[in-house]
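Shown here is one chain on its own, the form predicted on its own, set out as structure tokens.
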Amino acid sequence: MSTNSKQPVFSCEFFPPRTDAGMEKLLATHQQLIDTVNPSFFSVTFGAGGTTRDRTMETVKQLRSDNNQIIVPHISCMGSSKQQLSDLLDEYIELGINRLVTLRGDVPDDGTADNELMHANELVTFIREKTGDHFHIEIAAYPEYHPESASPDEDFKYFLNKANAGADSAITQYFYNVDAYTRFVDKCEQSQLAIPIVPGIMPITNYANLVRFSDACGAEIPRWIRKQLEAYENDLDSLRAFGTDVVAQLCHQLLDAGAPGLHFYTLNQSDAILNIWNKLK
């Protein structure tokens, strides 16, 4: 794996809030993650179907007018047609948007899709193909693979077809192997392709939902790792310091390594991010 000359940059994701209360509280972290971190952007995930849609809009709205941030929005071929999905990026590159994280997406919870491209590769040549060059797509990677592919060879296969399409950069799934990530970008290399692929970083601060994340989206949680966990399962204290230690260091040789950049999901918190921050520094 190659090292990377550059300056590393630092980005942040956020979900879109269901209540008035919800928005205050991540306009708040919008603003702590600002004055600590700077990160270079926000991205705001996208949700199937009409409503989580709406709020996908709606945040990036007020966090633009919050900020004079770069707000990246996150868009989902599943549950969208062509024309839904050709009046969403009008309507970006009327706000002034010039950055997207293009994604396939999840199937709507009621099992219903309006789909005229059922994958990634297909949305993001859809978008080239109707603004050119107006946007820098991020594509999703998936170091230790994704849940639903038949073989590593076939998920990488899918891989290459986004980042051909024209995507200009990949933020990957989280992962807390280095091994994983550094072989990736070394196929990646092989397969003479040079966009940037940055590490998606989550924080570890409750035991229960990251081994529901992980479970669910094909994350390994390391043996050592779930283990030392599971003893600090009654002790949120010494449950999250653990976490910040391994996350922190998971960074530090991320970057070391030669990664671009991190991208941090902030499951609308600062706190913990702000603490692998301050050990980063």
Second form
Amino acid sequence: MSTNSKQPVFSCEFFPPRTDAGMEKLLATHQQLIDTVNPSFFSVTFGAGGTTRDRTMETVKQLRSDNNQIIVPHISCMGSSKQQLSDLLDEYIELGINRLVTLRGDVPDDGTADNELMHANELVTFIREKTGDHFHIEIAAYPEYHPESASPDEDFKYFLNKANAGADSAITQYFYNVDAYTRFVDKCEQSQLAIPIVPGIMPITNYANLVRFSDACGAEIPRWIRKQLEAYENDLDSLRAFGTDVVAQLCHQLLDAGAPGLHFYTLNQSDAILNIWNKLK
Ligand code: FAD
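What does the same protein look like in the form predicted in complex with flavin-adenine dinucleotide (FAD), given that the last one was the form predicted on its own?
Time for the whole complex; same chain goes first.
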């Protein structure tokens, strides 16, 4: 992996809150992160289906009206027709949005989804055909491989395919093995893919939730981390202090290894990110 001489770029991810109280709390979190991390953008996740889809738009509008920060909506083809996606793109252009995180989305639990575009590469192509170079397109990358993929080689081939459809940069699924990331970036370089691959950083604050998320998305929790978190099951302060140490060290190692920046999965909370940030400084 070649080293990076540029200043690292930081970004933070939110999900759309379900309630007014959740939105108020998010706006406070947003301000705290601006005052400290001052990320280059905030992204807002996208849920398949009507009401969750609408909540992404509402959250984007709220955050944009809150101050002048760059807001980056996620968009997925899961559960949406081409017409719905096209309308959404028009609305984002009208709002002045010029960057998107472009995804397939997760298959609903019952296995059914009403979509016309089947994979994220098709959505990248669709956005480029419809809007040209208007959007900076981010895509998802999986250094530990996507859980549905038949093999590492096939997953990587599809990643290249998606990137070459017109992506500008990628954000990874979270991971705690630095080697998985550096090998992934090396493979991209060997395949002449030069887009920035920004590691996604998941803070460690709750053992049960981390295990549940990690099982679902295919992120490995190394044994030494898992065992220590288990041991701190009834001692939340120690668990969080350990989690902060581990994740801050991961961030250091990634930046030292040449990562172009870090994308923080905030889970709409600022405390864990600020603890990591203070150690990083
Ligand atoms: P794809 O790139 O389409 O890949 C999905 C699977 O299909 C992989 O196994 C891949 O190997 C395979 N594949 C890819 N292309 C092809 C092809 N042409 N033919 C056959 N197989 C193929 N989910 C949400 O619902 N909303 C969000 O806002 C959201 N934000 C995310 C942000 C980031 C940074 C990341 C890393 C993930 C996010 N996710 C989100 C989760 C994501 O939607 C899931 O991981 C989803 O299962 C895959 O999305 P993808 O865009 O990577 O899909």
